[in-house]
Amino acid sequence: MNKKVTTVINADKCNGCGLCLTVCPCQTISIKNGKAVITGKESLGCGHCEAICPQGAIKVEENQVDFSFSQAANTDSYVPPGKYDLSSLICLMRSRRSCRNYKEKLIEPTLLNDLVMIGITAPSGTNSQCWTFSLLPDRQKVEKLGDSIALYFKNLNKIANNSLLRIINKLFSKGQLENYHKKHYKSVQHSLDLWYQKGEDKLFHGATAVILVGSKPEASCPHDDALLATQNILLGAHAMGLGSCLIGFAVHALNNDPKIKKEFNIPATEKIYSVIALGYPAEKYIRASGRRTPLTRTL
């Protein structure tokens, strides 16, 4: 990844206070003469040394992301630790829930615009923020990708279906043919019948955007950083008024036909991670669901 340093430091504000080295991980400042200098090679861009600044006298400029949203204001404020309200989190966290059913009003592209700007406020590995996010805004384009992923599942059901393949499978691979028709051929096909014959969607569920969120190679963890930034998505839609989805067998299809990517511009050295159906929903829950008790260890 790219840790080229960008950070500035205005000597005329700077007070020589030493905080910024406390919290920088690549030891890019250092204090001469009483002011703190740039003298490391590498930075994370991470913006710790910033954050922390009492003068302001700190500026990464690599992170120029402006941070203005359609339905929020008052965005740069910094809640310190422990001064948030719990409860509320809680609330929230424990409100979201998958949505099924969706309205046909479509979601204005400034909040779609927004639920990325909310995803890239997670962490990601060594701050390399490689997320890519690619925007379905409305249902002609989700229900073509359901067309492109409905057609990659028949030509894998077809092939799940033919028992000499599958015995071939399971003799020179790890059997995840056997596994796949065992588990999923038959729900497939009745969705497959569905789509095809009455045009039911029971891909994304009549929802009418999707955001793809994707990685970048260059990543050092693009799995954790994907799911990361979806989490951040799906509390920000609900937040929002918007109900969202999580899709696995679109994700497995996206990675595993070139195909689809292709046809929808996604370059091929990118991993699709998370698909996010969204929409406004057409279902009201009244109270917050129970969970199964964790396995927890204390170690």
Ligand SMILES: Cc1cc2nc3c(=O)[nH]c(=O)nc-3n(C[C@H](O)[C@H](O)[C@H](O)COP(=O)(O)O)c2cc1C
The other form holds:
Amino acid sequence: MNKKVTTVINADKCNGCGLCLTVCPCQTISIKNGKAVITGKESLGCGHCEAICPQGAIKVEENQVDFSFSQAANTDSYVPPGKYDLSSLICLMRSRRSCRNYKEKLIEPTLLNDLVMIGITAPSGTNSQCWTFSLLPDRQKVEKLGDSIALYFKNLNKIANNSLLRIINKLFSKGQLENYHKKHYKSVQHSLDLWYQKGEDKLFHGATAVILVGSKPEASCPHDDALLATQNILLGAHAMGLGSCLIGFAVHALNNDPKIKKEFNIPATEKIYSVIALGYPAEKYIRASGRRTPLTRTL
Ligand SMILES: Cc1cc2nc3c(=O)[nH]c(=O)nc-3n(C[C@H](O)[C@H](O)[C@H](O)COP(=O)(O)O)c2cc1C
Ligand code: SF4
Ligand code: SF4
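For comparison with the form predicted on its own, produce the structure of the form predicted together with the ligand.
The complete assembly is shown below, putting the previous chain first.
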């Protein structure tokens, strides 16, 4: 970590209680002559000090994003541990489903922005917040991405269907082509046929919007950060009345065919970690579904 300090303390307001010191992960703050002062050279910019100060004496200047939402009010209030209704939280988490049937109705642009804001409330390694959110806000753009991804898989299927190439691939690398051929060739070919012959969208399931969640390369934990933001978005989408589905096939294509990123003006250095299909759901569940028993051990 090498982050400059943007924490500013108003000495007139500070009463020297020292609470900010107890939550600062970087020892950035000290008490001198009964007042908090910045003595450290680094800060995570986490905002713990600002959030705990009873006097409202601290401002972390780098944290400028406006957390206002078109669909939610007063998001600045803080819920202490144990004070949120756990049943509601579990209910929300269990009610999110991968949606594979969407209405034609477009998602309002403000809602997509709300989802990004919901995404960035996630934790990130060293608070680097290097995630990126590329929005495809309408069906036309989603179909354009669908076309590029279909072309990628058309080429991949052609290569994978060549037994000689599969043998060569096995000899010189880990045999991914054989594996792909076994696991995905047939279903991908079926989806491609439907896309090219009938315009049926088995990739994005007819979603009217897509969010690509990526990360700039300088993040300390890019994959983790992007996926944590992603899960927030999935839950937020459900609470906002939207359906969502992660599209792993699109992630694979975006990271393996540089032409697709170029076509959508995404820098080649940026890796995409999740592709979220979104839209108003054209499916209605009446109960939560189950899960297999997880492997759990007490050590
Ligand atoms: C990393 C990842 C990739 C996924 N890729 C796809 C995909 O390409 N197409 C799709 O229809 N669903 C995809 N899914 C959705 C899963 O099939 C789904 O999460 C799983 O069946 C559990 O159902 P639920 O999300 O409704 O709880 C993906 C999920 C994850 C976590
Ligand atoms: S928490 Fe606020 S009032 Fe207390 S020492 Fe820190 S800046 Fe001063
Ligand atoms: S923002 Fe975080 S790391 Fe920086 S001074 Fe405040 S508590 Fe410490």
